[in-house]
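Encoded as structure tokens, the following chain is the form predicted on its own, with no partner shown.
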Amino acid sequence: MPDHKNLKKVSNGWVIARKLTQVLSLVLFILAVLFSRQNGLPSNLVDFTVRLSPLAMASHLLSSKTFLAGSALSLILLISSLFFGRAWCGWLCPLGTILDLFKFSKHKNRRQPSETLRKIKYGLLILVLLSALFGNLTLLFFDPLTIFVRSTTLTILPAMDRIIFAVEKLLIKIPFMSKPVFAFDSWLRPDILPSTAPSIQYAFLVGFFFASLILLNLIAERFWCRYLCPLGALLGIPSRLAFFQRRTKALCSECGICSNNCPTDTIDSHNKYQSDPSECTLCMNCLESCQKNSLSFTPKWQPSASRPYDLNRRHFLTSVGISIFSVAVLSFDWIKNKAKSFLLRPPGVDDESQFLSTCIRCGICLKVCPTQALQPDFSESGLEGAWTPILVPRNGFCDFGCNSCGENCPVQAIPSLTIDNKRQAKIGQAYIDQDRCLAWSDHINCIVCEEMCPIPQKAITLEYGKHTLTDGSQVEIMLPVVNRESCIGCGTCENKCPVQGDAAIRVYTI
């Protein structure tokens, strides 16, 4: 008879494990992700949040055609799946470890949902992977890590920012407190925040379906992972022939507790208990409830069997043509119809096609950008280039003296540019509106773009004008003029510009 006090110090054990080194990988993200900035982390250690992911990476040397040196890394979790299974999913996946913080109260005679519906994550899995092997990298939107890093970086870090404001503001009023309210922000600000609060176009769009995958767990506890994350799917593939899968022993008395106790639903209480090793993420609270040790995770090749949800030829073919119908539609634009007038990419970024076959929409450049005029595009390169990063010159310019949106690009879909050749780029050009300038319209002397325009020799310079005022006296007027040749399309000058609304001076598409 086995020792029942051991055992359950044993299980507890792996638990404990297993939560630990989730906190801890959660924490190493969040970190690579906070420091993904100027001074901050060296560029190849940002990078592997979103190269670890095999999908990422697969996806993108379908699309591209060019294998990055720091994919092996998702290489080896791949073939870590044929050893360990899904263990990825149940210990070290920052999303899965967030779904697993939201975990709502479960109900044990709760109707989980249809199993057939397992078949929605490898779907998606052949959809996202035949799109990127047309050239389309849109629906790695549903990467896990991208996920992760995207919201980070768009929606959770903004918000919080936007908290510890109001408390620092509020605080602040208190005399004794504002000496440690300063000495607080000036360490929290521009190392860790930046100082000031991100404005992030479509932020809530991300949001939204951030905490939409969170509220799913109402439905079933991690939900997205059981039905809808096509890298579980990819996973889960080599998974079945995993070689340490949780197996169960003759003396199982078939008491149930273990299928309670598991997040993804895929021990089989019609089976003799076993589990799919496709699904199972090795979390090891079943070992934990267990009671009369009939559960084992020990070594040996054995492929599993197959599973009512499993993708037939039917259902590969129905998703190889959605995968078809999607790649059209995506790539149908109908924004070709006008003028893409304001389609600024990064510097450095030349061949559109090229970079839309190779942003992984992961957001790290919009993270990185110290002036925020990297945004998220839906307006300017249609559904094909959702979530790819453009330049908004009125909500903030390209610094002359940063490089970091391609020295932090995990893909190098943003090329690395010395900052001596960036500052060489050419993003757009800028032209005047004379009608909306102060000192072409209204004729007032105003030389805020010539001021502001950072290249040396002056992209922008001023011409004298005489005006006639109503009484017949002549004024000399300072009008800005642009240099085209010299002009990069920086957008410090749309940036500055005092006119309200739309800038008088406008970067435009070359």
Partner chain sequence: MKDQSRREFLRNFILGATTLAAQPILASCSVKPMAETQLPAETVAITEISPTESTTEFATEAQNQYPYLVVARGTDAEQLVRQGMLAMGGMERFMKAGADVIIKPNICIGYYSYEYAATTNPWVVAALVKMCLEAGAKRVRVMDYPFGGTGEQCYKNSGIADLVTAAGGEMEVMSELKFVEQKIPNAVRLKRASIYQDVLTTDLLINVPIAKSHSMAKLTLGLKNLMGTMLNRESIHPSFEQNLVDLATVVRPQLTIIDAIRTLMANGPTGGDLNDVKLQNTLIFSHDVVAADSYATRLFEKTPEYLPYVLKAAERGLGKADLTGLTIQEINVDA
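Since the one above is the form predicted on its own, can you give the form predicted together with its partner chain too?
There are no partners or other molecules in what follows, just the one chain.
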């Protein structure tokens, strides 16, 4: 082994260029998510974040059997992998960049996990695509771009928002700090962060998943990219033919430095330090650390050799079997349709099963919803519908003047409606629980549901009733009544109901 302390660093700019590109790309992705909102960025500038993924777009095509013009964007990635292999993973992927930020190099494990683990991602890829063919998109949970959008939208940004708010709230108690803090706050909200921090149900599950991807880096650098990422697997297949791929020259002295610096550990010390282009992310670390200039990424059409961890027929068939089994199990009624009372879909969504096979679980609608009425689901639509959007009126109401979810949905799972059409779209039906309603049960005038009802002629009207008090005097009580025909189930009444806990008026599935 050479003396590592006296290594010369061959700085040829490639690594710096790659790192800069990574940071720039991550910043662009974060900005796109941050400014996706009602009256925010145009929907095209938001939707590209997931339309770039050939995995999500191919699954959507297989599952919904409809072709979206916007999904052609993902061909860029597929075609570019014919030239540059998995450069997307090393240079542009926002999740990859985040994983690069958490290298845990101190804890670097000398023993790398078994090479056969690399199979997992191919198995997962088959699972995702086959399930999609059967109309199931649940597994798009594993698409790295949806992971990125979902994690930032549901966990990272709301947590950051709340921490900032809590700190501000503390600081304004210090007399001389309050002025600058208020100035900072009015700069921050609502231009950058929303005026009220969003509350997200099951955010901890999303956060937990995201944190585990990062913690897997403790076992091996870029563990996710090497062994699990189904998009990496999809791009890895055409990468075999990549025009530009890492090639070693005869003058290699087999010093082993490059293989130590490889984030995906694909430089094989037992095979003349060659690497697998479907694992290589073109990070250029090896190029910079090579003491002999004995490797290059020169263009050449020469497909790479097969690897011992390529899926064989048996593994392929196992994956097929698992996907058929799991799709079948997920669609069992006892999981899927258990509790449907509050399965309220975004406005304009009529057919539940069609929605489930169109929605790619990216979470953009959850980000753009200005009242945070839309929440990731984990209970109402069963396992199959995990992370699809549902309306939770107690958390937020469907704004009568807003159609942002449909406008921003990258796959039109939520139809893009005009404001006028959205106002007609029935989401659910409100029912009053007369045993809990302040007016009906406690004889207290309240009328908040009627007052806030946005329907022009009011879907909640007031009946006048008389109530005799214990002292014999009579009071007039205004009793709210829902008009079935005109109620669209927007949930404003449920959201504003002043009764503690569950509202005394609730929107139910129709």
